[in-house]
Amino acid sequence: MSDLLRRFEEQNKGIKVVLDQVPFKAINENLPVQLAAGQGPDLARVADLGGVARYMLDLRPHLKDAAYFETNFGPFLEWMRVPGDTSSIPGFMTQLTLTGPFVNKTLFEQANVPMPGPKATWEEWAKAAKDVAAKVQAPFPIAIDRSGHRFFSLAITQGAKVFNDKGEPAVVDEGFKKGAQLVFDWHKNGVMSKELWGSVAGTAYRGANDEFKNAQVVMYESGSWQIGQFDKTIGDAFDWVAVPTPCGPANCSGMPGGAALVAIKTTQHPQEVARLMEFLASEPIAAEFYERSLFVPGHLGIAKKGLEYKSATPQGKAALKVFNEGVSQLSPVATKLQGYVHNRVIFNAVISRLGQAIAGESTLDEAYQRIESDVQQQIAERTRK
């Protein structure tokens, strides 16, 4: 990004861009507080699009070619809008992501256990991963990011519908319970380790990327954003592959997501922000950014043409192909949940209460009741006028 900003400044002599890089946690937790206080940057790269949508600036009046944004980013603009808004253009997707598993292929080969096929179920993968871990003494048969978003990549395959017929949250249904029961049972029978989810509490995120890079995990459910770092850091230490999302009774869908660069309402420089946004969203610059960062493009025109990912290893290119193909398997439930303005409330309630059940602090039935209560109460607080 720094290289692209330098080129922008060379072409726009009157505009100086200051880039602040902050941890992901700060974007999710600190930035909303800043924005609520009327402070914050001119633009920001965010993942909780619904959560900060109310603070975004509509760039449409400042753009030279709003139709370009509608054509190439149209399906994702809805994720950045508050309910009732059907036309604003707050920014563009710098990265489209999809959840999915990475597998340590070398461990499967060492254990002489065949890898399940592309339509295998979660239960089949759990059995195979546990068999592999037992034979090679790997501590983590399956690791799933401690994240509500990642949990739904499992629950939706089990039939979770998340919303009722009126479009209102109805989180705990039979499909949800099937997914929760699987994760709960896996922590009891050793498929998943409490060392990961149990190392933090509340809504805290806990990934297992370091454990996967250290060859401690047989199968790691995370997402396409990990490809770049795995491609660079694992090297030839072991063979790894991305595999399609395991199937459940309902489907084989992952969860979509991603990050967007959005303008902030409080900026004193809307024209300059629009010029920068147009530069970074232009097809050649966006294509260069997606290709260099090994991201799945959130630009429809570029996605249709495809990217070569010249800097990726054969493993990285193969993984990107799997995730790109996974986009066509997305359930409408997954797309709707990702675009729901209060999805962070649902994700946080689920991971907090399910985490308590796994830690032995409540039963699953108690967790279900608290999830419904938390979602109802927190959405009421958010929408209170």
Contents of the next structure:
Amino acid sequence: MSDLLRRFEEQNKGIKVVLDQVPFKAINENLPVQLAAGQGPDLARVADLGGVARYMLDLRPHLKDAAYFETNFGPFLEWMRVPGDTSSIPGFMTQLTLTGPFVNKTLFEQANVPMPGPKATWEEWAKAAKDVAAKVQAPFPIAIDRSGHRFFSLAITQGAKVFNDKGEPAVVDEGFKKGAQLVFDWHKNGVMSKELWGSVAGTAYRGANDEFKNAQVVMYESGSWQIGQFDKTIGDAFDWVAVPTPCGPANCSGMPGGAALVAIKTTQHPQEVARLMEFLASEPIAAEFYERSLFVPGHLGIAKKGLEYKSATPQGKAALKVFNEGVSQLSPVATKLQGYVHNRVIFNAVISRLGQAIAGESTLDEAYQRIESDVQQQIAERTRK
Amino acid sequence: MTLTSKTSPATSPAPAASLAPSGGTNPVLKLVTRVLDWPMAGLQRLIGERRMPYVFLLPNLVFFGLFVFVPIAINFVYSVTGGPALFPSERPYVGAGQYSYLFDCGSYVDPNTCREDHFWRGVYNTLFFSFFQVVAMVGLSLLTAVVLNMKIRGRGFFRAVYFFPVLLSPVVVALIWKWILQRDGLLNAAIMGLGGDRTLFLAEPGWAMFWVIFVSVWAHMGFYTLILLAGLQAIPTDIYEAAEMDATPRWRVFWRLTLPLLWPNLIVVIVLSLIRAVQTFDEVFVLTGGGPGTSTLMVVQYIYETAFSNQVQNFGLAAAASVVLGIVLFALTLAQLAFTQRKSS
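Based on the form predicted alone presented above, generate the structure block for the form predicted in complex with the partner chain.
All chains and molecules follow, beginning with the one already shown.
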């Protein structure tokens, strides 16, 4: 990003851009407080789009060609808008993400267990991964990030609808329960280790990327954003592949997500912010950024043309292809949940309560009741005026 | 600096006049005292000698008020408001709503019956942790201090060894122990080397709480040992010599002489370790993250996560919980003070 910004500064002599690189945790925890206090930056790259939507600046009056943004980022702009707003353009997607599994192919080969095919179910994968782990002594047959986002990629395949007919959250339904039961049972029968979902409290995120890189995980349900680091750090230590999201009775959908670069309302330089946004969102620059960072493009024009990902290894390129194809498998429920302004409330409640059930503090039925009441209470608090 | 008072010359204590520095031989100090002399004398004439101590306390009071009392007041304001807004002026007044939500329980001894069960789990975990940590901390610190007070070989070395963990940052302490206790950590390697089975120490509720207490005692024991050691060294040796001449058994000497004479230091240790235990956060947060489930979730972590870390930030509820915690700590301190006063009288 910094060399793209330098190029922008060369083309726009009067504008100086200061880039602050902060941890992901700071973006999620500190930035909202900064924004609420009116002390935020001019623009920021954020992942909780709905959560900070109310602090975003509508760039339309400052953009030279607002239609370009509508055409190329249209479906994702909804994720950045506050409820009721159907037209603002606060920024653009710097990265479209999709959840999905990575598999340690070498472990399958060592165990001499055939890898399930593209339409295999979660149960088939669980059985195969457990067989592999038993034969090669891997401690994690399946690892799923401790994240609501990742859980729903499983639950939606089992038929979770998340919303009722009126469009209000109705999180716990039969599909959701099937998904939760699978995760719960996998912890009981050793398909999943308690070290992720059962080892921390509340809404804390726990990933298994380090364990996957150390060849301790047979199948790792995470997402497309891991490709870059796996490509760089695993090297030729073992063969890894991305596989399509396993299927359930309802579908084979992952969960979409991503990060967007958005303008902040309190900026004193809206014109300059718009210039920078136009520069970074322009097709050649965006394509260069997606290609170098090995991201799935959030730009429809670029996605249609496809990217070569010249810097990726053959494994990385193959993984990107799988995730790019996965976009067409997305369930409408997944897209709606991603665009729902209070989706973090749902994700938080699910991680926290399911984590307690896995740790043995409550039954699944108690967890379901708590999830419903947490979602209700937190949305009421968040919308209180 | 010499302060003179025309309003109450008779009450001016003579020693103060003689102790008042005139700057000594230091010319800079002399100049400063001369410059300050006349405005202070003027002020004393204006407000009277009795009020002068408040003038010296004022800078500290302002500082303390600004950074302690004002935040407490703001915190209280937050606790009676709701909604997601940051500025109190934009937050709707909800009265005791946050408090009634926190205290909405079927039975206070069963967190499962409480609407905000995480808060109550935090409260019970904190009580459990505080009790066992303080008992272990005081007992082990006392034992260590007594041993380090004896004439043993390498006494200086051992004193340094016990104090060394106190110098480490709590985060560093937690990270070190995390490396030791994790799946492929040192402890599991040792256990497996001896033919035992691997244990997920930080993923089993009972083990997690045990290690949280253990690590906390390990990290802070040196500080309390030092206080008790200072107390032991202040006990006059002739008392022990007299006891020795009377052939008093050693346990009796400890029980009847050492312990009562060490009592003021023990009270300090108990008060400090108890307050610290109730406030504990950083080590536990890094070591277990409050897990597994909520088995090591402490009340301070609950407050932090409710306010800042949950992404759905609930400042009002977190503020109400911190007011409750503040009241409990205040009550604990008062109880300790009363106990100490009764004991010393």
